[in-house]
Amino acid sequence: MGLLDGYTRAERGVVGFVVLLMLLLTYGLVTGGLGPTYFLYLIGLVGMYVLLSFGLNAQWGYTGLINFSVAAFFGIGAYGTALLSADSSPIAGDMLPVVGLFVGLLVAAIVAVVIGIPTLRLRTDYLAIASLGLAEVIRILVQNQRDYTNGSAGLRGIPGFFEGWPVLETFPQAMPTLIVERLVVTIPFVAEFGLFGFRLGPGFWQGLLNVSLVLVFVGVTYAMLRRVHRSPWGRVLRTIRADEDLAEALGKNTYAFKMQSFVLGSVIMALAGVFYAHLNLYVSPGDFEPINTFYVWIAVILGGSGSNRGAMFGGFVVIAIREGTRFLGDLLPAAFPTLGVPFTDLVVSFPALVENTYATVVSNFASTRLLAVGLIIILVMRFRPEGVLPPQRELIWPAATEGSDPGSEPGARAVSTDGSGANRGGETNE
C-alpha cells in the first residue's frame, strides 16, 4: 500500500506539486536564499489568498452568484480594523485589533446586505457588472473621503494583531535570539556553497504568531463550510446554481438564500483583510484595486468551483506565481541560452525577434506574471475545465465510500455490499 493510495491522478499531481514547490522553499532556507521571516511572510499571504478563494467560492461556487468586488469587501476589511487600531486615524485610532476584528466584519456584513437588496434580484450578468461597479465606488470613495480615511496616504502605524493581549503581545520580544552560523560546504573538485547562516530575531517570533493566526483563520473557515457545504442549507445553495427555477418550485426562498450565501461570503474576504491589515502594518487604497479581484477568481478556477480544496490550491498556485516571479528573472540567463551553438543554427526563421523577446521578458519578469497565470487558465480550461479539484468528493460523507474503490474518481458511487447500487448517505454529483 502507497502513500497515495486512495487518491485520484489529480490529487496525487496536486500533491506532487505541492511537494515539490515546499522543497524549493526549504532549499532556499538551507542555502540562505530565502531568509526565515520572509518564509513565513510567504505562508501568511497563501492563507490570506485562501480566505479570499473560500469566501468567493461561498458565492460562486455554491450559490453562482457572479460577484467582482472581492477587493472592495477585502478592503472594507482591512480598513475597519486600520481605523480603529492605528495611530495615524483621523476618527478612531489606539482601540484593541480584536475590536477592528468584529467591527471590519460587522461593517462588511452591512454593506454586503446593503448592496445585496437592489443586486441579487438582477440577473447573473447584470450582478456581475453591479458589483464591479460597486467596488470601484468604495475605491473613489476611500481615495478621496481624506478626512476619515486619509486618502491616497493610506493608514500606517497599525499594530500586531495580538497587540495589548496578555504574554502574546510580549511573545516576539521575550523570545530569545538565534544565531545560526553560516557553514561552508566544499566539495572537492567540484563546488563550495554555503548553507543556513541567518538570524532569528523579533521579527521572525512575530511571523510565526501571524502564521498561527492565519491557520486558525483558514482552519475554523474551511471546517465551518465544509459543513454547511454538505447541509440541507449547501444542498439548496448547490440546488440554486444548478437550477433556481427548480428551487423556487420546490418552495424555496431563493433570494433569502442567495443573500445569506453573499453575506457568508463577503464577511469571509472582510477577514482576510482583517489579516492582511496587521500582517501589513499599513493599507491604502491600491488594496482596492481589480487585480486583487481576478487573482481570488483565477484561483477558484483553477481550484474548481465549489470545492475547498480547491481554493486551498488556487490560492497557494496563485502566490507561488506572484513571489516566484519576482526573482525568477533572476535566475535565467540574460542573453538567449545557446550551449555553445551558433544562435542562428537554433532559431532558423526570425532570430533577431526571438533573441529579443527572450531579453525582454527575462528583464521584465515579474511584469509577465498575468501572461504567465492566462496560460495556466487557458490549460486547465482546455484540459480540466471543472477545475484541478472538484467539489464532487467532498460532498461524500466518509462513510459513504466505505467499500468502494479508493483509486475511483472523485464522485464515483458507493456500491452496497449487495450489489444493488445504493448510494449509502453521501451525494455523488452536483
Partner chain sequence: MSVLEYVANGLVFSSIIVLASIGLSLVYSIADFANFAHGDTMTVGAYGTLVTFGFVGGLGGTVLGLPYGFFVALVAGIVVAAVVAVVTQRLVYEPLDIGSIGLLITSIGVAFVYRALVRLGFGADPREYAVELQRPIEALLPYGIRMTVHDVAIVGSAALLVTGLHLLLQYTDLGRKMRAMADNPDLARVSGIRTGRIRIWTWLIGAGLAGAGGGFLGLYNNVGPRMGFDILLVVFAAVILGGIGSVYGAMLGGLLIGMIDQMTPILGDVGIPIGTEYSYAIAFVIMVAVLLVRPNGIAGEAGS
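Shown: the form predicted alone; wanted: the form predicted together with its partner chain:
For this one, just the chain is written down, with no partner chains and no other molecules.
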C-alpha cells in the first residue's frame, strides 16, 4: 500500500474509482471507441461541474445556505456571455468573450444580491423553497422575453472563448492536422481488434484550449477558496453553519457574512456558466431547469459538504452518471442477453418480466439516469450523509499541526512552511 499510506479508506476508494474511470477512458481512446475531441469535451464538462460544486460549497458547505437556484446563476453566466458575444444575439452580439465573462459575472453578483436580500434572513428550509421559486421566475423570464433572450430557441453562434486573443484565436487552425492511422492487431487464433484511428484536427486543438481554460478557472478558484476558507472570514462562515446564534453572540453580523458567501458562490457558478457557453457554443432555457441544480447538489453532498476535494470527486461522478448512462445505452444489447439459450428452455414465467424490464430500462436511458440520480441521493443520505470525502484537513488550521509528527498531515503541512500561519491563527478578524 506504500503509495496510499496516510490516506483514509474512503480516500483510497475514491482514488481507485478515479483511476478505474481513467483506465476505462484510456481504453476507449486507444480502441477508437471514444474520439479524442469528445474526450476533451468530457473533461471540460467535469471542470464545469467542479466549478459549480465549488460555488455551492462556498454557500452550503461553508455557510450552510441551502441554495436551490444553482441553475439560475449558471444560466445567467451562460446567457450573460452568450448575449454579448453570439452573432444571433437579439441585444448586443459580436463582442469579445472576455467582455462577456466580466458582464456575466457582474450580472450574477447583482442578481445574487437582489435574491439574497429577501431570502437570506429566512429559515433554512424556507430559503430552499424561496430560492427554487426565484430561480424558476428567472427561467420563466428567459423563456418568455423573446425580444431580449431569443426565448425557447436559445442562442446559437457563440464564439470560442479565445476569439480576439492574439495567438490563441488562430491556434486551432494553425496547428497541423495529425492523422493517427488505424492499426489492426491480430493475435493468431485468439482475436483481431482495431487500435486508434482518428484525426486530430482544429476541433481537437480547440478542445485542448478549452480544457486548459477550465483548468485555469478551477485552479484559481480552488486556490482562492482554500485561502478564503482558512482565513478568519472562512472561520466565521463555519461558525455560522455550525451554530448561527453563537456567531451572533460573538458579535458577527451573520447576515452580511451570509450575503458575502452567497455572492461569492453565485459568481463562481456564473463562471461555470460562462465557460459552458463557450464550450457548448449554444445555450437554451433548458440550462435553467431545476434538475441542473440538483445535479450540482449531488456532486457536493456525495463528495462531502464543505470539502473542495469532495467537490472535485462529485464533479467526476456527475459526469460519469450523465455521460456514462448515454454510453451504456448504446453499448448494452437492446434485448436481454440469453447467452444463446432460448427462453423457452429457461424458467417460463419469470423471463418475460425480466426481459420487459430490461428492455424498458435499456431503451429509456433518460429515465434510468433520473432513477440512478434519485437512488444515489437516497443512499448517500442513508448511509453516508457526511459524503465520501468529508472535510478533514480543510478544517485544521495549518499552524495547529506545526511541529507535530511530520508526515501525518501532508495536506496541512504543505501550506504552513513559511511559519506565518501562527500569527494568523489568532482571532484577528477584520
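So that the term is clear: the rigid core is the largest set of C-alpha atoms that superpose within 1.5 Å between two forms. The structure displayed is predicted, hence computed values, not measured ones. Residue numbers count along the first chain shown, from 1.
The Cα shift for I43 between the two forms, taken after rigid core superposition, is smaller than 2 angstroms. Here M381 counts as shifted, since its C-alpha moves by at least 2 Å between the two forms after the core is aligned.
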